[in-house]
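Only one chain comes next, encoded as structure tokens, the form predicted on its own.
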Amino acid sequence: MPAGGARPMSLTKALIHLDHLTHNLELLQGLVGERPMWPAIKANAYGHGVDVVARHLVGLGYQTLCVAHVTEAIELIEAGIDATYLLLSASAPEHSESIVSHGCEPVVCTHEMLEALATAAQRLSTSVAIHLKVDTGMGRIGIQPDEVPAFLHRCSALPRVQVRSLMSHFCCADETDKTLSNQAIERFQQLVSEARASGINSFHMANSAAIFDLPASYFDVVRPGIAIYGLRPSWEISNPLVEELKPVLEWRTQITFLKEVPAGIGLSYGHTFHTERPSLIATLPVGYGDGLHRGLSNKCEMLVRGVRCPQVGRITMDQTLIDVTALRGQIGLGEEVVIIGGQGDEVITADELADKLGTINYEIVTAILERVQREIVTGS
């Protein structure tokens, strides 16, 4: 053992409920039937800890996992997590050799990338599977629908390139108005027959929102993301089954300092908060360096003994303050504090924090940085 004893545990933790992850996957699988699901684990599994999540998914039998970039895939491959990695973002030609050598399957939507992958596969005496991305309305990446035949023809002339699927992505599937989404499905559907005649036998475009509200988009495979983590794609989803999702992540810390402060005292940088009464103020070892957004300063609450306690003063890089005056005489150092999750009869959700910032729950959880220790919880 190194000098100084065992490595200390982090005071701020993200608790990952793997049983909730399994529940959410089963819920989604029930909607799509026997179609394969290719879960999205990009951005550190939406902040949930990619190593933990990926190992659990593979253990459940999921064989294809969606990441953003080849660097994310390589990290998992080197960690010994055996899966097929679909790279969802457009890659650069200079990454072709790494993509091919690691057996990754990239989304492709440019001739430059196609040729670079073919060259790398030739050089490495192997082949590469690709997923041809079509823009059906998202306006981000993808070839136009009328370019598909020519692109597939070019692919057929490259023997070391295999087109595993044709794919697309929604821009508005999480909105009440499904007009644009239905138009996207129609555009994609028009490509299916022609692409099948070219030997393509896999088509996919459904994300979490589409799995709930757009069954016509299921095609051969679906790609759930935010929903596997138990978070709603939006509050405009109409399918009541969305209510059965169980959040996978809780975010907790503890009190490291307590101080009595008289009325009229400014707290933290800039003194953006002044006490209006004699107050008991707790310091917590969590800040924007952990992913607790500075924009939440003086806007959010945290739970202590099931009581909502207001955050006060500016959130700093490593520490923040909460007003625990309501619990004077009941708490001490080491008291648990819940940032996201339940305690007693109260619950603070990622959606609540997102609403205070004018953003979405995706950003709240994805922002939780790696220095926040992920701790596996196997039971509710």
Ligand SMILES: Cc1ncc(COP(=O)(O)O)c(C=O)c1O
Second form
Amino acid sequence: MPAGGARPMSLTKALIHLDHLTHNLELLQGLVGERPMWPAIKANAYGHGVDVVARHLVGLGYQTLCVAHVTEAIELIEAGIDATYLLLSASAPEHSESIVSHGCEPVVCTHEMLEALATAAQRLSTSVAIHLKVDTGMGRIGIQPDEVPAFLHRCSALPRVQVRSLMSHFCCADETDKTLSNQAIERFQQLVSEARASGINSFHMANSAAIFDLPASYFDVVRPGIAIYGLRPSWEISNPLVEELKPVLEWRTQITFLKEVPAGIGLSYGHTFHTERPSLIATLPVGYGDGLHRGLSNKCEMLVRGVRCPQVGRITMDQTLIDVTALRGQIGLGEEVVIIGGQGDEVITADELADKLGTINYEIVTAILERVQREIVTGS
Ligand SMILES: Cc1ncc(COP(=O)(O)O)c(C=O)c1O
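Can you return the structure of this protein in the form predicted together with the ligand rather than the form predicted on its own?
Now the complete complex, all chains and molecules, led by this one.
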């Protein structure tokens, strides 16, 4: 054994409940039937740890996985995770050779990228499968619907480029008002027959919100992200099945320092909090350097022994304080603290933290950084 003994476990962990991941996939699959699902595992699987999530998905038989960039795909390929990687973001022409040589399937929405991929495929004596992205109202990337015929015509002259699908993405599928979503479906639907005539036989646009609320958008394939992680796409989803999602991630840490503090003492940087009574204050080994947003300072709560304890003072890079006065005499160093998850009868959700920060649950979990060790949990 090397000097110093075995490598210590991190004190702050994200527990990843793979059984919940399986449950959520089954729930979604139940909605879309036999259609293939291409789960989104970009941004470190929405912060859940991409290696663990991707291996689990492949083990369950999911063969196409969506990442944002070729760099994410290469990491997974080099880790030996054998899947087809669909690159959702617009790629840069200078990445063409890398995309082709790794067998990735990029979204394409510019002629420059199309030509660069065709050239790379020619140079490497191979072919490349692409997914043509059409903008049906999102206003981010994609060719306009009226450009589709010309684009497909150009593709047909590039023997090394195979258009595997026509795809789009919703701007507002998670909102109660479905006017824009229905318009997008209609625009997409109009393209389907002419694209079919050009030999395209796969069409997809549904994200998690659409899987719950817009069955008309299922087409041939769906691309769920947030819901596979057991998180609701928004509070405006009307399908009651959204309540059956089970969060995959719990975020836990432990107390590393405890002190009694008299009333009137300022705590942490900037003294943004002063004790109003003699208080028992615990220090936790977690901060914004782990992805605990500093904007939550003096706003959030954490669970200790199933009791909600207020976070006090500024959240710093590596350490954070909570007021555990309510538990005086009952707790000691090493006591478990829940940042996201359940303990006793209480639960703190990513939604709760998101609401306090004025953001969405996606950002809360995606922000959890590599320094937080991911620990796999296989049973409840
Ligand atoms: C193109 C595309 N498809 C699918 C998804 C998955 O979306 P969601 O996580 O809302 O299910 C995303 C995520 O942002 C995306 O950008």
